[in-house]
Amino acid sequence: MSVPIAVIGAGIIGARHARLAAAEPECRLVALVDPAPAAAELAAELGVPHYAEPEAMLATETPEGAVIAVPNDLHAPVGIMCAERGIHLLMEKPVAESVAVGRSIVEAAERAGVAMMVGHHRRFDPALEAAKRIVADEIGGLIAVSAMWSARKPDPYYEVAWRRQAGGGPVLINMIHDIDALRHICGEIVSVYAETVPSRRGHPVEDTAAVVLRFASGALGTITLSDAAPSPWGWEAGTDDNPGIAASGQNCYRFVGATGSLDFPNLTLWRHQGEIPGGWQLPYVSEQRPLGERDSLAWQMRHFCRVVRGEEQPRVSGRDGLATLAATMAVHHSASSGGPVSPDK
C-alpha cells in the first residue's frame, strides 16, 4: 500500500525529494509546501497541490509521512506540527540549528509516538557499508582518516539568505554529512578540535575548516574543508551522488590500520606483500572490491516509506541524527574557544 507523503520545502534538496516520492511506487506524493513561485510550478509538473504553508497543507491533507525539508531555523516548528499531528518525520539534516532545539524536536517525535529519520543519505550508500565491514575487519584496527570535502560553490548559491548567515556554512551543510559518515564508520566521536576561515565572499559564515577527531577506540580523524576552493575530492564528486556536482570518480576518504588501509569511494583496498603487517620495504598490493548500484537518496526514500508502515525501524534515527549534530556543532565550538571539546548530546 502506497504511503501519502508531503514534502515541506522545495529547494535543492527538498526538489529532488519532491521527484523522488512521485516517482516512487511505495509512497504517493499527495502535497509540496513552498511559498517560492518555483515550488508552484514543480507541483503542477508532478500533479499535486501546492501550498504556500504547512498550516493550509495539514488544514486540507491528510500525509502519514511528511520530508522536512525548509531552512534550518524552521525544523522545529515544522516538524513538531507534523509530530503533534501524528505525521512521521523524515528531517533533512541537520536535526535543527542546534542541538537543544533538536532535542526538543526528537522529544516531540517521542511523545507522539511517531518516527523519525533524519536524512543523512549516505548511509544507504553500499560503498559506506563496504567500507564499514572492511576497516572492522580488514586492516588490522583502526589507527586513523582523513576526508576532504573541497568545491567551490558557484555565487548564485548564495541568492538564498540563509546560506550567507551564521548556520549557512559549509561546516553544517556539507560537513555534517562526512562526521555522519565517519561516526558510521569509525564509532562515536570523543573530542574535537577545529580551526574556521571567514568567507572569502564576506558573508559573516565560515568558508573553511580543519578539524581533528578522536574516537572512542582512540582512533585519530582529519578533516579539511572548503566551499570557496575548486576540487575534485569530495563525497558527491567521488560517488556522483548529487546531479548538480560534477563527477570526478576520485577518492575523499583514507582510512589507515595496523595492515593495511582503504581508499573510499573507490574500496581499493592496499597491503604490503607477503608478511602481515609487513613492513615499508616491501612493496604494495591493491585489491580494488567491487560496487553495484548505488541510488542512495532514492533508497532512502523507499526506506522512510516502510518505517511509516512500521516494518523497518529508522536507519538514522532522530537520537543517532542529534549525536551527528552535536559532533558537528563542536567543530563551531572548537574554533570559538580555540581548544578541543567533547561533543555536547
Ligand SMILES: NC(=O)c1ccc[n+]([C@@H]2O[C@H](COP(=O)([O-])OP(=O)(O)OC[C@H]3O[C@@H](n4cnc5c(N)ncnc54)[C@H](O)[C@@H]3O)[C@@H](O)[C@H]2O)c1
The other form holds:
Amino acid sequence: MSVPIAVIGAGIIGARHARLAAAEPECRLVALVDPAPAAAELAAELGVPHYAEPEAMLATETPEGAVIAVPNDLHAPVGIMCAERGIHLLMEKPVAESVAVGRSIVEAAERAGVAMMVGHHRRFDPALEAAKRIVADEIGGLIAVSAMWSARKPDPYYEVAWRRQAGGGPVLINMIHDIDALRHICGEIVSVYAETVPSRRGHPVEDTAAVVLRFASGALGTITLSDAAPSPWGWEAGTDDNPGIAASGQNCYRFVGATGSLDFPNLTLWRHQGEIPGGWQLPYVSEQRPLGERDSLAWQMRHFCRVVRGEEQPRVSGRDGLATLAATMAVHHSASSGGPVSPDK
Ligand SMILES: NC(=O)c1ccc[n+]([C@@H]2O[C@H](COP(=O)([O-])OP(=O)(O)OC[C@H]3O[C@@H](n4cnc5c(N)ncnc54)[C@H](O)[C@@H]3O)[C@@H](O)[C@H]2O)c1
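Got the form predicted alone; any chance of the form predicted together with this ligand too?
Everything in the complex follows now, all chains and molecules, and the chain you saw is the first one.
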C-alpha cells in the first residue's frame, strides 16, 4: 500500500522532498503546501493539488504522513497541527528554533501517538555507518576527531529573510548536520565550548564558528565552520550528495585513535607498519575501504513510508533529533557565555 504524503514547505529542500515523494513507489504525493508561486508551478508539474496554507490542505486532504520543510520557527505550529490530526511527521532539522519549542513538538507527537522522524538524512549515508564501525573496532579506541565545513553561500541565499535572523545562521542550518553525524559515530556530547564571529555580510547571525567538543567516552573533537569562506572541505562537497553544491571529493572529518586513524568520507584507514608501541618513525600503510552507493534523501523518504506503515522505527526519532539540537544550541550558549556548557537535556 502506498502511503499518502503531503509536503509542507516547498523551498530549497521541500521541493527536493516533493520530487522524491512523487517518484517513490512506496508513497504517493497527495498535496504540496506553500504560499510561494513557485510551489503552485511545482505542484502543477507533479500533478498534485496545491494549497497555500496547511489548514486549507488539512480541511480537504487526508495524508498519513507529512514532510515539514517550512522555516524553523514554523516547525512547531505546523508540526503540532499535523500531529494532532494523527499525521506522522518527517520534520526537517532542526526540530525547532529552541530545545524547549522542539520538546513541545516531540511531546505533541507522543501524546497523539504518531511517529516523528527528524530529517538528518546523512544517517542514511553508507559511509557514515562504515565510519561508525571502523571507529568502534579498528582504530584502537577514539582519541579525537577534527571536522570541517566551510563553503561560500551565494549572496541570493540570504535574500530569504529567515536566514538572516537568529537561528538562520550556519550553526543551526549546517553545523547541526555535523554534530548529528559526530554524535552518531562518536557517542553523546557532554560539553561544548565555542567562539563565533558575526556575519561579514552584516546580517544579525554568525558566519563562522570554532567549537571544542567533549564526548561521554572522554574523546575530544573540534569543528571549524564558515559559510563565508569557499573551500572543498565539507560534507556535501566531499560526498557529492547535494545537487546544489559542487563536489570536491575531499575529506571533511579525521578520526584518530590509539592504533590508527580514518579519513572521512573517503574511508582511508591509516596505520603504521609494525606494532604499537612503535610510533611515528614507522612507515605508514593506508587502505581505502569500499564506498557504497549513496542516495540518502531518497532512502530517508522510503524509510519514512515504512515508519508510517509501522514497519520500521524512526532511524532519527524526535528525541534523538532533540539531543542533536541541544548540542547545537550549546554552541550558541557557549559563545555568548564565554565558557564551556553542557547540552540542555
Ligand atoms: N536536511 C537538509 O539537508 C536541509 C537542507 C536545507 C534546509 N533544511 C531545513 O528545511 C527547512 C526549510 O529550509 P529551506 O532552505 O528549504 O527554506 P526555504 O526558505 O527555501 O523554504 C521554506 C518554504 O516554506 C514556505 N512557507 C513559509 N510559510 C509556510 C507555511 N505556513 N506553510 C507552508 N509553507 C510555508 C516558504 O514559502 C518557502 O518556500 C528549514 O528548517 C531548514 O533548516 C534542511
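Rigid core here is just the name for the largest C-alpha set that superposes within 1.5 Å across the two forms. Positions refer to the first chain, counted from 1. This structure is a prediction, so every number in the text was calculated from the model and none was measured.
query = Taking the rigid core as the reference frame, is the Cα of residue 59 displaced by 2 Å or more between these two forms?
reply = It does not, since the residue 59 C-alpha is displaced less than 2 Å between these two forms after the core fit.
inquiry  = Given a superposition on the rigid core, I'd like a yes or no on whether residue 278 shifts its C-alpha by 2 Å or more between these two forms.
reply    = Shift of 2 Å or more: yes.
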